[in-house]
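Shown next as structure tokens: one chain only, the form predicted on its own.
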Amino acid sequence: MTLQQTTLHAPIIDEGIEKKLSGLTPETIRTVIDDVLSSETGPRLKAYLKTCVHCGLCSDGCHFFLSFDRNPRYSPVGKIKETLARFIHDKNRITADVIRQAAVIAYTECNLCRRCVMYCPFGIDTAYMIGIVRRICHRLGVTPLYIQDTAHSHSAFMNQMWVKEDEWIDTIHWQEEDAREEIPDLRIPLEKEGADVMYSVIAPEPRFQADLIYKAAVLMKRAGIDWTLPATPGWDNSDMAMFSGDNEIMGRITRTHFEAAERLNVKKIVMGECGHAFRSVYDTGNRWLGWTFPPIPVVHAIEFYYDLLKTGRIRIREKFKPRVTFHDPCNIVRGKGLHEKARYIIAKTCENFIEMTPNREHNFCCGAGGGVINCGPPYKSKRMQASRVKAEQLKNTGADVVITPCHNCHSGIDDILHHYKIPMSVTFMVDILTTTMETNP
């Protein structure tokens, strides 16, 4: 079923983008472009640029292109031609207006989901190239206001929601008190040295979704896991600086996260249900720091849940009855290949599962990841238009509930369901597990 498309209204004036443009000179722009290209890129970028034959086969992989009625300006190759290719071939003639256009394209018209890579005959990583455009824009001080504010929060508090240390600790105590009404001897251990697991969350949890911490604690208790949370910075694993182009802050976030785990002398880090944070910690942030591998093993919640079910540390009492479908998050499926483990969990916990079409590594992006939702309310209308193909995919399942183990996906899909009036709810996987698992000790 095809959903009706809406129309964009007046141009968006973003103070974060506009503020620095008036002071940019062609010389400043050229210097930054030269520095980024010469010191932060290499053979990988050259190979992509020389290999691309502009065939356009990447286009059908892009939800922007499909949702905007196959408008070629939204094709992946079209976005590169209007941004990075211009930076390279016309670098002596790049004006502030070109930078404005590039920032809008790079931050708000590409989710860095890498679905287009699946359709390129040469495997060219468009998301990597758009990331370079974001890096150049960041170096020039031209970044959407909302995502830059988030990066500032990372810089000041090492979390993305301006959560102070005492607020974090108070939230943990509050959730522990609530959980003990269900399990009297439950504790949420802070600063426990030598635990098997350091569990890490993203800052929206203590700020807006504290019940997820409660549910994680119940799961840990039922499974008999020796675990802890840090009380100091390092508890938040999110990383919007990775998407704003602020690699320096991205490196600080990753280092702080691992330093907390090393200080507590844990055996591994289990990350909550977030895709971009997982990618930052196990991949992008590490490489910026020059690390070949993470200094401490890191697993995503999906891997953790899978192991708990597979080894019998948690058992299912009764399967979830409503019709469910599953959204494959980009960063844990195309980025890490956890799609089959996720389906194992669903098979164990849900009675009525309906696959989306397409699915697994071919699934459409939620439209919120890659920092796009963090560019804020000014871009929500465009984001909803770009998600029309995702809305159709969701609606066509006929499911009652969509499960997605990622915060950005959860928020993005919730927006889609409301905007397109689709009678479906969205939930995390831990919600399903804590609803269905055996509660006996």
Contents of the next structure:
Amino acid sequence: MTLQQTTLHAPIIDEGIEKKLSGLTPETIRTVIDDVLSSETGPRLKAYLKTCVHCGLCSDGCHFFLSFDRNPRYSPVGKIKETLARFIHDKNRITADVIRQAAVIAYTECNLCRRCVMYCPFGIDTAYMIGIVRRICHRLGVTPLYIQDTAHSHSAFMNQMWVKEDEWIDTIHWQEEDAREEIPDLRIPLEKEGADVMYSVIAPEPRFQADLIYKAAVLMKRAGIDWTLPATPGWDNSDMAMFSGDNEIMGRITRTHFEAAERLNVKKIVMGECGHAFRSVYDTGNRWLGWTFPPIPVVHAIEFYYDLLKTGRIRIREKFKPRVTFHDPCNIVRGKGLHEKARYIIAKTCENFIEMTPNREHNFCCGAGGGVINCGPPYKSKRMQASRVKAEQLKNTGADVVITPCHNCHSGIDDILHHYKIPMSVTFMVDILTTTMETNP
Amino acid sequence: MLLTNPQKSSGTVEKKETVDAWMTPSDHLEDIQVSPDGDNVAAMFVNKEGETQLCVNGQRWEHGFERLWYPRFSPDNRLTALAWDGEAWTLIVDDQVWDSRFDYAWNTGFSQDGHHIMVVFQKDGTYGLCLDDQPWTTSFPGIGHAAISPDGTRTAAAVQMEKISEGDIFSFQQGVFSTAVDGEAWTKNFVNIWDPVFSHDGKKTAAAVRLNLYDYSVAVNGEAWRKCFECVWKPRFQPDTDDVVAPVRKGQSWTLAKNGNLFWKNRFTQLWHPEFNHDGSKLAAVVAPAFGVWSVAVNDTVWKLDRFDAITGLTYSPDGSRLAAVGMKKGRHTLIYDGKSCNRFCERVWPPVFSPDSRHIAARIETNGRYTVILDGRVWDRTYDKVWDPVFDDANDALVIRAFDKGQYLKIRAPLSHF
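Hand over the structure of the form predicted together with the partner chain; the form predicted on its own is what we had up.
Now the complete complex, all chains and molecules, led by this one.
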């Protein structure tokens, strides 16, 4: 089934990109590019650049390329040719216009999903190279306004949505009060030093989706988990600075998250259903700080739910009846191979499961990840066009519900379902679990 | 393998409180708190009227509230809790309610001796600190990183000086953050302020700052160092000189800077938590000499330890001659001290505690899912449902174990010779 592509997106004026461009000279640009390439890259980048034979096999891995009717401009190798390759080869001819184009490509036309890596005969990580382009753009001050604002929020309040400390605590108290109407002795423990588990979430949960914290608390209660949330900064595990190219703030966010867990001296951190945050905590931010692996074990919600079901700490009362499909989030599937654990949970909780095609590590990105949705409304139309293959993939399942354990995927797919008028709803795994589990295990 | 003394002793139980007996079936127990001296155990209950109350050694406090949370004992053994009476938040200290009322109050903090108590507050959408029931007279649109001076008479925080709209990245980049000390802001703003700290006499403040999106520095009393770095972490004042040191990143590696100039010669993959001993003669920090390899450096010399995945809880002995920390390897913890690893790994180890004469090191540990204490590498022979940090007696001959087991709180005096 092929959905119709709508009109090409109109030119976008992004003040965050435009404002600094006028002050950039080729000399300034060259200095920053040389500095980033010489001091922040090494053999990995050289190996990628020397190994790529421009075969184009990466192209079919990219949902932008496929959704834009195989336009080579959107192929992974094409994006590198228009950005990093020019930075390297064009020497002193990199103008502000080139930087503008590079910023648009790097921030809004690549989700850093790493699907193309699967199709490269040499395993070249295009997302890594696009990350270098973003780093250069950040250093030049040329960043989409919305994601830059998010990075500012991270730097000031250590969460991505300007949530003040009292607002976070108040939300938890309010959720606990609501939950106690259902389960009178339920607690959402804040600052419980020495608990087994620190649960961390992303800022949209206290801002817009506080019911997810409520549901997590119900799950913890039913499973008998000794858990806590920090009342201090560090409760938000998300990290848009990782995607804006502000590595220093990325590191500060990750450090704050782990030091909250160290202060509470928990045994492990359980992260809510977010993909990019897992990438930051498990792979990128921790390594910028010098930890090979997280200093305190971190498990994604999918691993946690899997363990709860496998060990019988929660049992399923009655399976979910509607036809469901599953969207594999890039950062926890290509990033950590959690696809089979996710399917185990679905097999335990859902009666009618339909695989989407392709699936598991070959699944298409939701189009929102990598900070693309965080570049804001100006780019939504383009993002929707770039998600045509995703829309077709979703529609072809004929499912009533798509489950995805990632906030970005959730938002991105919700946009796609509305844009392409697909009669399907999107849900988190915890919604399914709390609907189907026994209330008195 | 953890060593225990075959000459088993259960120590002397000096206090026993059956906390479970305080409850009626309709009550709901919240977190138990124990005073540093071990003489008071407090629990929080929801009473039959739905009010939250504190109960200390079986005696219920007079005041009940719609909500109480964050019960914490001060270092001088006073019990505090944040309280909501249905209209406003305040602090209750030993059953005495502060006069100050806030729309929100949180993050109770104490001076080192416990004589002074601080909370962060929000009132009418603006933020400040309140010390000993005296709120700052100036409040700000945002606040974070609250700090209290060593003697507890002054408070500071990173504050937002003006409101900006979400999405106004350009105003943000002009710098809208400063440090307020006792409610009075530094004269300069910065793009970011993190981790303000006081000098030992409380007269100066320093903080990590970001001058623009790329240049990091340290500001002392509002004046940034003349040199900038790729990144900085929390600064520290040197006790004897008031010099300021901070971890700084330069050329993609970390070292220490003093007053803006590079200070240590070694370069590290990471360096943080610099700590002076009491007279300033020693400066130690947690360091990563190579990627993924963690150790401790003292006066720029790295301890030669086995490979650790992470290190926390850096603690000096009272005389400043010894240093201990917690090392983590493959998800298990051990104590490290005096440049060596204790090599007794267990599920969890809490930050080490030195005896007053600096000769002994103890810590709370979790082993095989139970809790106990360790002294100089030897594990107490009994385990409990929960323990708090051990406390040495002033004579240096016994360890006070504060434990909770089977519904009972126990204060146990354990002679050091019994370990």
